[in-house]
Structures are given as C-alpha cells and as structure tokens.
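Only one chain is included here, represented as structure tokens and corresponding to the form predicted on its own.
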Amino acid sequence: MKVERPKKPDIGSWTEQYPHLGTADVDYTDSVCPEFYERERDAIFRKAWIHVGRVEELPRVGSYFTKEYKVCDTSIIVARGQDKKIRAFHNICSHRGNKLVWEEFPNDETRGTTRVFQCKYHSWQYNLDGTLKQATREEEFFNFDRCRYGLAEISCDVWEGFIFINLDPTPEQTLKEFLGEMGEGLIDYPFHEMTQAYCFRAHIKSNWKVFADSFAEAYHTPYMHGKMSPEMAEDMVMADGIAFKMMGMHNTTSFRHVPSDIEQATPIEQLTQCGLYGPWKKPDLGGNLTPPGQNLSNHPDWGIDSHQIFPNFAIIIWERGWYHTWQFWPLNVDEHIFECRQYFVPPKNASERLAQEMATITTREYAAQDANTLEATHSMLKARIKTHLPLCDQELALRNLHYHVNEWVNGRRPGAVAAE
C-alpha cells in the first residue's frame, strides 16, 4: 500500500530547524574512546537524572528493589518507607562496607518486601528510611553515634510514576527542571493503567550510544527488518518520521501507523490477534491519551511516538494503547546491558494475554536483529578507519544525542560551570 512521503517543514529540513546541531559529519570516536567513556561516567551518569523503575514495583510499605549501576561502580536500593515515600540509597552497610541487600549471588538484582534491611556480615539493621536501627554489640564501639551511620541516601524523585535517581549530592536541577518540556508534554497520560509488565534484557557488545542510535530512528527498518515488515520493505517511506522535536537534550519523533498491518498479517499474527504495532484490540483507557507531547503534528495516520529522555532512557507509546521502554546501561566503553519493558492494561482473558506476549516476542525479535548488526558496527568503529560519519534528516535524534553527550562531557550541561 503506497502512502505519500511526509512533508518537510516549511523552513527546510528537520535538521536545519536546529542550527546549533549543524549538518556536518558526526565524530563517532565518542563511542569507542576509553578516555571519553571515563569522562562520560563522571560528567553524565553521576550528574543526570536516571530512570530506575516504576512505582508499581513498590506497591506497599516495605517494598524494595535493587539496581546494579555498574557505570558508576555502585549498587542502589529503592524502597517505599513507612511514610509511603520512595527513597533511594547506596547498597552499602556503614560498618565494613558489605553490600547490604542481595540474595544468593551478590551481583544479581533482587526485590521483595521487608521491615528492615539487615547486613549478612555482622547483622547491622537499617530502617526503611535509611536510619540505623541496630548495631550489634554497639557498646563495644567508641563514641558511637547512630545518626552518623545511616545509609547513604541518593536524590530520588518520581515523574508520572517513573522513578528517577541522581547520584550528585546536590543536583543542579530538580527532576522537573531536568525533564522540562518533555516532561510537561506527557503529563496525565495513563501510564498508571498499564500495569501488566513484561521484561527482557541482553548483554550487548557495543557502546551504549551505538545501540541507542539505532533505536532513535526508523531509517534502517525497511532494510534490516524487511522480512519481518514486508509492508515497510515495499514502501520504504512508510518508516519515515512524520514529526521531530528536539527539546534540549531530550527529543520526540512521531511515526505513522502501518495501515496494512491486519490485511498482511501472518498466520501467527491472525491467531494471536497481534501484529507489529501490538494487539489489534485496543483497551479502554482513561486519562489524557493525546497530551501536548503526543502525535506532534496531529497526523491522521499517527501510530507511534518515541520519546528519548537523556541520557539512556526512551518511552515508546503506541496508538493502540500500550507502551514500552528501552534503557541502555553502560558496563564499559565496549559493552552495555540493554533492557526492554513492555506495559499493557492487565489482560481480561487468555486471548488478551496471548496477544500481549506476542507483542513482547515480536519486539524481542526486532531487538535481536539490531543487536547482531550493532555489535558488528561497534567492532568496526573501534578500528577508527571511519571516524566522522554522515547523518541524514531521519537521523536527527542521533545528532542530538551525540551533541549533548559532548556538551555534558565538556562541562556545558545546564547549570554547570564550563570545564577549563
């Protein structure tokens, strides 16, 4: 089915609307340089607000989960206290520095419900608000003051049910200020109604930005995913973005709905009533389905919005009433953990559950195709045969990411003093 190519903005290309980004080739040594990665860790991942989970993961007082934050060599506890407030702490006991919360294997993330956090080493106990509850044989310590030995708290805040942390002891911006127009544009979207979650993760041998780049454009879709998306392979402009908006370090891209999704369905898609764009049956949803940040151009064939939140988080909202998130967790300059979470309205029956699982499997298959290609990409970028690479108009979000990564690394993040 042929569709018209989306119109360009009146003033020219999408990219030329943002002259500070330029149109020159982009230097990709930022994705393969160990020294740059070390600067990135301190300038970005210790300073930016980072998404770590959803409020539904902490449904009651005492609920907690841990997050391994390898890029900053730490582990984090996120918990709901007796006052129902959500807090975050470094996962370290104040006595001898043991990792406080873990199960069988210290490097595995865990979750559960507890009244106190108790260290496995010497049994020190901490309240849910991080204060020290008990130090065993406290009388044998010298000039001991419990107030000095609580857990190390981390700045933590919540936006639309998404939990964010910031390792900076005195963040330069509040979470609201950090999200800015991006955050304002999605207020009241019914994220809270989509509580059926599915998750998969993978260890990827590429720099985190190489993977984030691929998930910020659909230019590659007809070529890399053509066998899974025959309708896009037949009409390549169908994958083009229909609207782009850069909001400082964050950005949104809108894409069209594929009108032939149901007509060209495979047998398994017909059986599960689910295709590329998710379950065919749309759920009943309250809230504001079209906040200002959604479907930027009010396009009649709108199908997806990809909201990229700097530095390593993306929310992809589908017109059919579900959303998923991407997150890219750096391990070192050459590796990262890719994490995907799918969110749906809880299924009412087995058919709806099957459709949701089909959507999750489909997403995983697309991601697997990306993973193979992007590991190959990273392996050749490391050779530095080609360092400055051209980006087209459909790759505007990539240009924006690399621009702002470099701005932060060079001390030009919001509120920061420029590096000497």
Contents of the next structure:
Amino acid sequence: MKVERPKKPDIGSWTEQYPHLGTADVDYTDSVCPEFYERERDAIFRKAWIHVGRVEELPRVGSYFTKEYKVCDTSIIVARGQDKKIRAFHNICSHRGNKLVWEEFPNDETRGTTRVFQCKYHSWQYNLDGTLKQATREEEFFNFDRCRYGLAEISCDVWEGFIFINLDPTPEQTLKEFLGEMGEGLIDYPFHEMTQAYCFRAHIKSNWKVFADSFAEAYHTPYMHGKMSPEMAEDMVMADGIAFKMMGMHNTTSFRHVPSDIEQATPIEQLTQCGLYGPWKKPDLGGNLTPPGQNLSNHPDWGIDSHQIFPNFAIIIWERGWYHTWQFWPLNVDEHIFECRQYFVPPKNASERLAQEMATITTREYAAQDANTLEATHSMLKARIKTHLPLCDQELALRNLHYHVNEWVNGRRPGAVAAE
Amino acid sequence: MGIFPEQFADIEAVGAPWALASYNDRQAKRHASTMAELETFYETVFPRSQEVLAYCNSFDIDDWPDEVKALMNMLYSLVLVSFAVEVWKQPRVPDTGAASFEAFDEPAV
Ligand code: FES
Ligand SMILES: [Fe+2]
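The form predicted in complex with its partner chain is what I want next, because the block you gave corresponds to the form predicted on its own; please supply it.
Every chain and every other molecule in the complex is listed next, the one we just looked at coming first.
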C-alpha cells in the first residue's frame, strides 16, 4: 500500500526553510579529524548542558550514581542530599586525588545509597552535599581548614525529570535557556509515570556524530531495516519525516505510524501484543499527552517524534505511550559508548511485561543493524577520499547537528553571543 | 522436581535451559546456539506460549513465585529467539558481526 506524500513547506523543502544551513555538501572532516575532536571536548562538552540520568534513579536521600565522562577525562557523582536536592560533583577525593566512588573496577559506573562518601585510600569522608565531613587524623595536617577541601561541585539542574550537568562552573545559559523552545514544547509530558526502564549500551567504533546521524534520519529505514518492516520496504516514503523543526541546535522530527502493523503482525507480535511501534495497548497516562512540541503537524497518523537535544542526547516519544532515549558518549575521535534507555509505565501483569520485553528486543534488533553499519561507515570516512557528502531533505537533522557542532567549536554558541 | 509447574513439565527439558534471568545471558545462549537448536526451542515452546502466559497472568506481578519467574524468563528468550527464527533465519542479526549490546539496567523480573 502507498501512503499520502507528506506536504513540504511552500519554499519547496524542509531544509530551505533554514537558509543558514544551506544545501551544499557537508564536510565530514568533523567526524574523523583528531584536532577537531580535541576542540569539541572543550568547546562543546565543557560548555553545553549534558543529560546524565533521570530523577527516578535517585529515589531517596543518599541515592547516588556515577557517570563516566571520558570526553573530559572525568567521572561524575550525582547524588540526592539531605535537603532532597540533586547535586553533581567531580568524583575525585580532595586529599590525593583518588577516585572517590567506585566498586571493584575503577572504570565501571556504579549506583547505590549512602550517608557519606568514603575514600578507599585514607578514608576521608564527604557529606552528600559535597562538604568534607572528616579527614582522618586531621591533626597530622598543617593549618587544616576543612572548608577548603569539599568536593568540586558541578553545575546541575533538572528539566522534566531529566538531570543535566554542565562542566562550566558558571554556565553561560541556564538549562531552561539552553533548551529553549525545545524544552518548552514538551512541558508536562508524563515522563515521570514511565519508570520501568530497560537500558543497554555498546562500545562503538565510530565517531559519536556518525551514530547520532544514523538515528536522526529515517531515509535508511526501508533499506537497512526492510526485513523488519516489509511495508516500508514497499513504499519508501512511508518512513519519511512528516514534519521537521529546527530549534537552534536542537530539533524535532515527526514520523508517521505504519498503517497496518497490527493486521500484518508476525506470530510473536500476536503473542506479545506488541510490534515495531511498541505495545498495542496504550497505558493510562496523566499529564499532557499532546504538548505543543509533539506531532508538529498534528498529523492523524502520527507515530513517533525524535527530539534531538544538542549535543549528544535524543528523546524519542512513541504515540503508543512509551519513550526511549539515545545518548552518545565520546571516548575519542573514533569511538564512543552508545546508550539506549527505554521507559514504560510499570506493567500490571505478565502480558504487559511481555509486551515491553518485545518492544525492547525489537529496538535492540534493529539498533544492532545500525550499530554495525556505523563501523563500516566510520572506517571509510577516515580514508578522507570522500570528505564533502550530499545530505538530502530527509537528512536535515544531521545537517543541523554538524552545522551547530561547527558553530560551537568556533566559539559561536548561543550563550557566548549573549555575553558579548 | 522441575522448575516449571507440573502442567508444563512436557516443555521443561527444552524450555528450562532458556529460563535465564538476564538479557545478556539469553543473548549469549542465542548466539551460541545453532539454527536447529533455536528452531527446536521455538517449535516446542511457541505452541504452548499462550497457555504459559495465561498461567503467569493469574499471579500478582509484585509477587511472582519462582516457577512464574522461570516461565517468564523462558518467554523473554522466546521473544529473542523468534527474531532469529521468524525474521532473520539465522541466529544473529545479519551484518552485525562486531556489534554487541550489554544490558546494564533491566527490571528484576
Ligand atoms: S586520596 Fe582520598 S583519602 Fe587520601
Ligand atoms: Fe536505523
């Protein structure tokens, strides 16, 4: 079957609505050049607000988790204090620099609940608000002033239950300003009701942007994932974005729901009552299910929105009442850790639990195809035989990401402009 | 004494080895299996799956006994293996030699 062609803007394309992005081939040197990566580390990853987790991961006073932030050679503790406030700190002991919180393997992330953070080396103890509680054998030190040796705090703020950090001690923009129209557009969506999390990650041998690119367009879907969606493979336009909106460095793209995913269900889809778009039965959700930033064109067949938050995070909201996030954690110019978290309303019975399992496995099966192809892409981009690559109208979100990465690397970020 | 309730004793020999509690273990077993082994599991368990699910549905999800946990873990494996059998016709997702996913946070049951 064929679907109706999405109506493009009068100017002729989605892309040409944003003249600053141009339509020229895009220089992909930014994904393979070690010097460019070095500049990204300071200009982007030490300046932008970066998502690190959900408030539900810190349910009570003393809950904490650690986040490896290799792109800036640090590790971060995120903790809920006695006053319930969520704070972030560099995971470094003030005495002789030992990593403060870790279990078994220093490079593995960890989580838990505690009253104090105690260093494994000489047992200095820190309160949940980062102040030094106690230095062991304090009298052996010289003019010791406990106030001087708290943990190094990191700017931290919360938007709709998503915790963000900023390595800049005095961020040029608040988180609200940074998220701007994108943040406003999703206010009151019931993220906090979807607390059943299924998370997976992979070490990927590609530049972080190469993977972000692959999830930012659906042009590849009928081809790479054709076996999982025979209908799309029949009518390539079905995968197309039905609306695109660039909001500075962030963007939203809306996609349709494939019409007959239930009628053409496979045996396992019938058993689990779940398909490519998630569990067939929608959960009861409160909050605002149709915030202004969602289903941009109010399309009757709306199925998915991809909300890309600069630089390395995306929230994908499904019409069926669940969402997932992608995140790309750079390790070096050629490698990153890819992380996917899928969130559902807690299941009420075995059938609902099984439907969620099906949804998460479906995502993993197709993401495995994406992930492996990336290594093939990145390895050849490195040859620098093809440096300027043509991006079509369906690839607008990629064009936007590479444009803004270059803007930031060249010092042209929104906060910096305002500060001048 | 098996780990499945008596009415599912007939699928226990094939199903129980797949009653693994984590995605990482289930995926490792899938990748270590031949297509013939995956088909045997699928063909043995799938015809009983509605019945298994109905049985599990009769228990409170916050209070699943071990036998229900085992049956559900087997069904999670069935979901995973169904992709190999129904979609890919091979144990792995095609063209994913290098990619491997690790679950780092998943529901306890
Ligand atoms: S390095 Fe932490 S107490 Fe000495
Ligand atoms: Fe894909």
